[in-house]
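The chain below stands alone and is given in structure tokens; this is the form predicted alone.
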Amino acid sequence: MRKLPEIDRTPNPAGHANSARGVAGNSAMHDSAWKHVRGEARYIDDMPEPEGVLHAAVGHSTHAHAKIKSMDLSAVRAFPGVVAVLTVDDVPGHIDIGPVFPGDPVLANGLVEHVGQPLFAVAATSLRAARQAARQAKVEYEPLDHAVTVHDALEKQLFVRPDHTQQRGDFEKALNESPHRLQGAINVGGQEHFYLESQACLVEPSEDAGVHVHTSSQHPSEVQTLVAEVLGLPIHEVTAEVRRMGGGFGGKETQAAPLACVAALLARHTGRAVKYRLARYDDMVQTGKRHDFYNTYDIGFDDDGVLQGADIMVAGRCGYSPDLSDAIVDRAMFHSDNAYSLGPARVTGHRCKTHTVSNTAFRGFGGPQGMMTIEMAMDDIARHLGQDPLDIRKRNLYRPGRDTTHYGQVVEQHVLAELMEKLEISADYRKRREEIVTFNRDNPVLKRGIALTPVKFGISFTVQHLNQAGALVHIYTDGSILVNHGGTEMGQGLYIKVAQVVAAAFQVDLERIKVTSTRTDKVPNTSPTAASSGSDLNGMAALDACEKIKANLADYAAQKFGVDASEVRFANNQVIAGEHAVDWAEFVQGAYTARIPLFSSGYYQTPKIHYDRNTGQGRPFYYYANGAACSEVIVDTLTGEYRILRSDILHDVGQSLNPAIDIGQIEGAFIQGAGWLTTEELVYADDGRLLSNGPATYKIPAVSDAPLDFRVSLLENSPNKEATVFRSKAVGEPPFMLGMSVWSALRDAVASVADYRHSTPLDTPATPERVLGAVTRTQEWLEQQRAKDTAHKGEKEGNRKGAPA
């Protein structure tokens, strides 16, 4: 078996003096990273199926809207291998199971509201028979009306929940009174979260009434209340458990609960195990994605392109429930600024309800689509006045004087202006520009297009009260460490992070530490793996209880070395008091013979942050999180295809954790987003089928989508001024808007087919037939300014003739 690398010993960022191996600020391996590349990593469909157990499967939907006559479930019951048929008429507790608002019903109760809704669940001796049998059922519809699009919730006026407005000043007054006003309307399409890993879980009946359910959840307290309420049970009865997952991307918040509840349901009906994963194709129609949007804008600017005030309206597929959308909507509307200072401003947010799976959370949580409007306006006003597109940015960038958002939050750290300076310089952006300039006018079909785009993404849980943690840790009397917290690992790093907060906390080799899997009968109420958050609140839960346990073994120390608890310290693999240092795992051995306790929980809650939703203000987020990208793309002005040639990130990240990890988040986030913008097209047909339901009809992006040139660097000296856990920032979403600088150099690109005098609207995803379309028209647009151009000038010339002499 080949050795592992040893560990980095460089000290660590906070000036500890150390050589313990893996603390917090040094680049470590991540901890299942050999077990991944091996494929030793256990994953639900890798765990060993206890004895008896059965598979799940459910029948789908198959109208976007109707009611159900009859079900017909004889055959499905009669199928070979099949044990267990249930329907919403067998379910003990609780029928809704919509994790915030209501309107999710664990079965059909009567009425479907999307193609491939769950009408009954199966379970079977094995998969294959469990699906076969699920096919079987003769169900009778009656048809209702149904709407698929925004745009078609918006003109019936359907909406899962109120609209939210957020305003600041008189944004008429200033829209009326500006030099310059422009309107634009985008429409941004969704994303599969096409995590490797379907949505999957194993439920196993306990000895009492309970259940335990192995799940692949970014949630598991939602997880074990929401089974708990369907099975009538109290809480305490189910315990859930996660090790890993396969991705998640948001899929796995809210949309791991409906599996765990019908194989639980299945479990308890038929005293046995019971195991449930997701086919792709189930798993593409039967769970929710990222949300399109449709959005629009009205601003003002003067003629250096300064925003003077904006009329932004944002507007969500939610789909047929409300799930998290009222969250989502209201982080679109959050991030309807982006970098910029809007000035008077009003923000106005639609949850719109159409007839197809309810859409969920997804890495940005609306952020994303948020921020296209106003990033199509820098476009917008940069073609409007015949400017660089970047110098309208720089000038749009909050600063002092223009630093309160439109819902009231004050920016109070201005580290934009220096990271987009820096990028600049480093992408040598001012050069290429001129390149780019010179190659598209001596080329009549290909063209290059150049975009530097910003990112300010507010960290915190919107809902107040998720942004909390806690956490365990256990020293035991051999000086290793074990950590429980919260969180949940969905292959972002967050174990490692967390178990480096606490070697850092101790100063003690990384390898003592292990991190195992999240539980609810450990850590209770935990908040989901979320919103950036998962270092952030459990990095501090873990610290704190380290804290409380230091507390302790200095005091021992102190006494044992007749020195103020002062002069103890904690460096390098020791407990150091006073001239008497002591080997860690011996001074262990002797606080444990001491009785001094050796574990500890810990708990974090985010300070600052409010929101009041009456008036639309309120600080929402604890900080931001920056960063910046610069690409540049060739275009095929004959056919649309292109491909992205370089792109520079330069990401603030604070004082980093884990560098390497770092890293990795921001490469992978950008390639998402570059996908989300360009190649991911979700299609649905008028009934409410979704059409992309597999990898043939829709389309990741793949190693030959990454730009040819990629180059990510970090931030440096930018420790993050409020108190997180080693002055570290959220890396998890923030970079993943870097992909919209891909889709600003397509839109660059298109605009020098009428040598940059006209922006023309793209739509997302990019698609080559998109950018085709865009080229079309902005060819349109030039041959009808040649034609006026020529009238005008004839116009000119008939008139001198006809002057008199």
Given for the second form:
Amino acid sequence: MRKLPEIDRTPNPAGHANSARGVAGNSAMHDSAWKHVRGEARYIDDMPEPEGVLHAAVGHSTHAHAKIKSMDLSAVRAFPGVVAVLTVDDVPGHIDIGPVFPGDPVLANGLVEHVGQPLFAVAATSLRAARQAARQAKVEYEPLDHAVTVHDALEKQLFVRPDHTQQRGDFEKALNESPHRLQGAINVGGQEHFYLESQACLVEPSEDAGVHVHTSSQHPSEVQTLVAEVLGLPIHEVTAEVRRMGGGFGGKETQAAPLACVAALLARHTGRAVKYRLARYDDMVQTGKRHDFYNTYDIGFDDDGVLQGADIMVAGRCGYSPDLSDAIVDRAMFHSDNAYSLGPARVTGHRCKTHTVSNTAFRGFGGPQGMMTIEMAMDDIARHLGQDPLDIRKRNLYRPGRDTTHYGQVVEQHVLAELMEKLEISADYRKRREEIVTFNRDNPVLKRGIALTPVKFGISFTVQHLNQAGALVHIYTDGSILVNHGGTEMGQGLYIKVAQVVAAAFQVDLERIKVTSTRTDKVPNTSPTAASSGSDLNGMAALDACEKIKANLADYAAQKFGVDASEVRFANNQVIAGEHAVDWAEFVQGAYTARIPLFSSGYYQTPKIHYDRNTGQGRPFYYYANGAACSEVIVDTLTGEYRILRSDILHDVGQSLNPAIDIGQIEGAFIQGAGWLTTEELVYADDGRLLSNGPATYKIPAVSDAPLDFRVSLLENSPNKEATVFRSKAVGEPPFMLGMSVWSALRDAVASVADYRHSTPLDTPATPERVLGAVTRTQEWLEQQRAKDTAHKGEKEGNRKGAPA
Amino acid sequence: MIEFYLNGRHQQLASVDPNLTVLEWLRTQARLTGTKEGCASGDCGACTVAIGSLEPSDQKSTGTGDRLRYDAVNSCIALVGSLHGKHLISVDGLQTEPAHPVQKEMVECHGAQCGFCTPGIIMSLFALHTESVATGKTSDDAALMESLSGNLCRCTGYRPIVEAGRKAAVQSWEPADGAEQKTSSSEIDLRGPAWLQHPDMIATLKQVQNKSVSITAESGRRYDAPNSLEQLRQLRAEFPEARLVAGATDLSLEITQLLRDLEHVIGVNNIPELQQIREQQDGLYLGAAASYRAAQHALASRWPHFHTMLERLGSLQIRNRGTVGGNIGNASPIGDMPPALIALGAELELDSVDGVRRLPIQDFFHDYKKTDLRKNEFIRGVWIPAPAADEQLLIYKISKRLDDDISAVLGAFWFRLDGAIVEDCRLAFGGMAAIPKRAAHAENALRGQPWTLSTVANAIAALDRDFTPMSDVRSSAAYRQQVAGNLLRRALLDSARSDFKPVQHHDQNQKKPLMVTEYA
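Having looked at the form predicted alone, could you now put up the form predicted together with its partner chain?
To see the whole picture, the full complex is given below, headed by that same chain.
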């Protein structure tokens, strides 16, 4: 007979006598925290290398748009250390690896459409040799006409997908009848993900021509599928595995698969393991980024600044192929209202084709770019009416009676009015506003600005079928529990949150639970870990598995102890059946010997959601996550330099699964959002080359860029009204857009130059250069006004719009 | 033969390619993968390690020379040759019990999310902690922020990391109960702090440091590290094509970014004269291989504006390695230090087998990346005349980001005022031309004129004749021109204040420097 493990019978330590430790709701530390600080957490490049491993690199296109006339790879092949050189002709299966729509050849197929596009692949005995060899190719191009910017594409009418419109009500009539009407336009910059771990994978050949792919990917099932396709194999011959990523932020949703495909081709060709890790520079030129947008608005509003109607256009730079751009521009459209009822409105979205890298998912997925337009409009209304922008924002919030979005979804949970009110008080907004107005009056050079901006962000994939997840839960005979689910860990703490959910389900200590690497041979057909949905979907799937096991266990306990199954409780590392309380591990052993299944799969699909793309109406989101931030900045009007003096954030995560992890997400997202809008500037040359192609030229926030005074709180007593996992709310993306408060505060400081009477646009990123430009335009406006005032002196007095009250 | 210690263990490398970086050596040869590559260009800090160097015994602040000073360094752009005579500590060396306080606090403050930048952050905080323990001074927030200035984190927003650094700063690192120190010099016990200053290790390193290095790798590429000026002169004369390297913060980019294999590298870090910092009545002498970190105090105590500028020049990791001589030698059009030295009227000391010659630094730069340096010469040092009572130096660095960013424009202005009249001035700019350059027309507009807004307006107008800047990834030409002029306005505002010293505004809790000059 098989021996059962010995059970540790130490009673629960004092102080924890009444509950299991670390369950959902606790601020448990990240499951890899100690490994992180000891350098023991393994990323792809840290894994022990299989014997004979080869290293991959690709040759890059140097043209934005060109036919390849010839490619002489003899010097590449002859380079010392090179073992294999492959072109598109060597691909046994599919060539096109576009994730949703076609358009992405795994290696260039006679045509290049962006600088940095992979032309051929090299495997060599060292990484340096592979990279050096890849530079030896002689390629002849026949250049073709190219488009680089959104404006180029709009002018040339180049699009990767048809445009889409959402319309509700007679917006033209509403605009025409509004007491006030304003138009505006903004260029919203893109963003490089700059995950600290660049893209990487390690592919090992397995039996039957298959491969095992270790990948740093948010979407292992897509890696698996595309690798199978390029190799011409059934999907079951390929396994993709992800233990952790060194950051993802959306950049490893679709962009990891091309690497895996190239490495798999080389592995198949050579019969050896192949590692493919991008140098930072290669990662920056070769992989997609956040879309930059050009957006316009035409709005009508009443004397109180309340919107009466809107016509909004958003146009995103998709790059050369569709990738995820259809859904990204859709989300920009869905969020072009941010938190405000537009009234009758039309929103149009263009998917611009340019000869640049294909842009992709990035935290917020188009939502941030969409929101910027209406936030710009809020400030513009305030200046037009001579009122405080915060009052304009508050008056325009969705509320009962004004609760239907331009795409037909009814906003059901009205959290923001109360949340903003609380933040306004805790951040001492009104008093600081007064102090700032005084400061600005007294200081001709330094100007301060403040803004309080809300975020309402829709939670669910807008592609309906992605809103599903699976999980596996195993209980072993020592009472330890192994969990596997379809979500990936990129630092956001998904593994620990799901472990806490399982701990809560069984009411056992968190230490008993281990979440293992995500593998496509355990849970199949997984959705990407994206759209902030990781814990919503996988937490529920794991919970479903737990409930199934618990039902079996309860039946067993009921039978054993002669009670009704409904009287069986799981509490405090014990199973309690009537009078009987049995230690968890002992109970599990009993269940095992009584032949009760101790494992189960679990499954979840998000209810209630639907969207009809033909009508542009529906309920694409299960619920909305909410938050608000108040930021204060100081600007030097001689140089445009600035600092964030203070930021206060109040965010709604429902009933938090892990407050410490959630606060970490909020802080990190805010800084990343602020970076996007301030220092992170992607600069392209006219020929389509990315000039900001490394951390020396592309500046993500460093430690001194965080607010000098940074106060972050979670909204209390705000359980999700929808039945999410323990009534929590998604947290990954929504706080990213709190960074808009910094940009709006910069505009506020700039507007002070003309006593808040003029609202000049401030394109993003609002680098010191752009801020100085806005200051200069505002000063010029002021000069013109003074000239006019002098000319009309005596004719009329007053009628000035002064500083906000 | 290169000899050093790695995490308390003695290492000897007989044949090493001069292009091998410390990071690559750690990860692929020592097979220690705790240290990460984030950028391979010294810009992100994920690869940060601590390097212990024997403190020079003549340096008055530190005393005996029997102590290793640990500095945070970017291992991705440090060359293995530079480890000779050092103690390299990587995060793998901190897999000890008990955990180091910075590790414990990073865990407890939730300071790691994806964890990829974390080893580098641990090592930056470790170096800060170790130095503050050694000097008996608990690090303050300014030191903490400085120590983290070269570590990018994309996940956390830094708040929990700063908090962890604050909490760790006040804790000592006690060895576990019963830990014994091994006395073997080849393997120092890793339990507890004593191994950082193990006497056997220090004794060995002292001997090692006195040995010059000359290695030819299997590839035929060569690395030399002479330990005297005379050796360097001879090598320079014999191998004019060899590349001189001190901190390698710039040269390494050719290796890691352009993938060039340098054939012959001469390291100049083991020559005592080149490390010299001599503070004299009549001026300041900086040896060409003195690091920014080493020179910072001497510069800032004479010209306070250096304090702010040097805090923003690169990151602490870069300032620990980068040298004044290297910054001059590589002749960047921006290089923050050359404009400041031009404004101060500094002189270069150029050395060769033909003897020593002196040259005003403003004559050193001919054209983009072209200098007056002869093939057999090396920069030995720079001499900066002491400031007189009526002289002032104002330096302004303009960049997109506060920490670790290359300037769009750097303005360095030296004035001698006679009452309200500008008696003499030197206005030098970086980022405005192909070389760091003085604004001759603007200077003429100021000289002999009252120091007023209308004079400044004339000088700003004259700048149009001095410069035709370029547009590039950092800024547009128009912004550069506008800001260059506005910096003269700022100088006027600054100097109009009674104390005429740069002021860093601090928030109420004195936590972080504001870095927006409070002149208005």
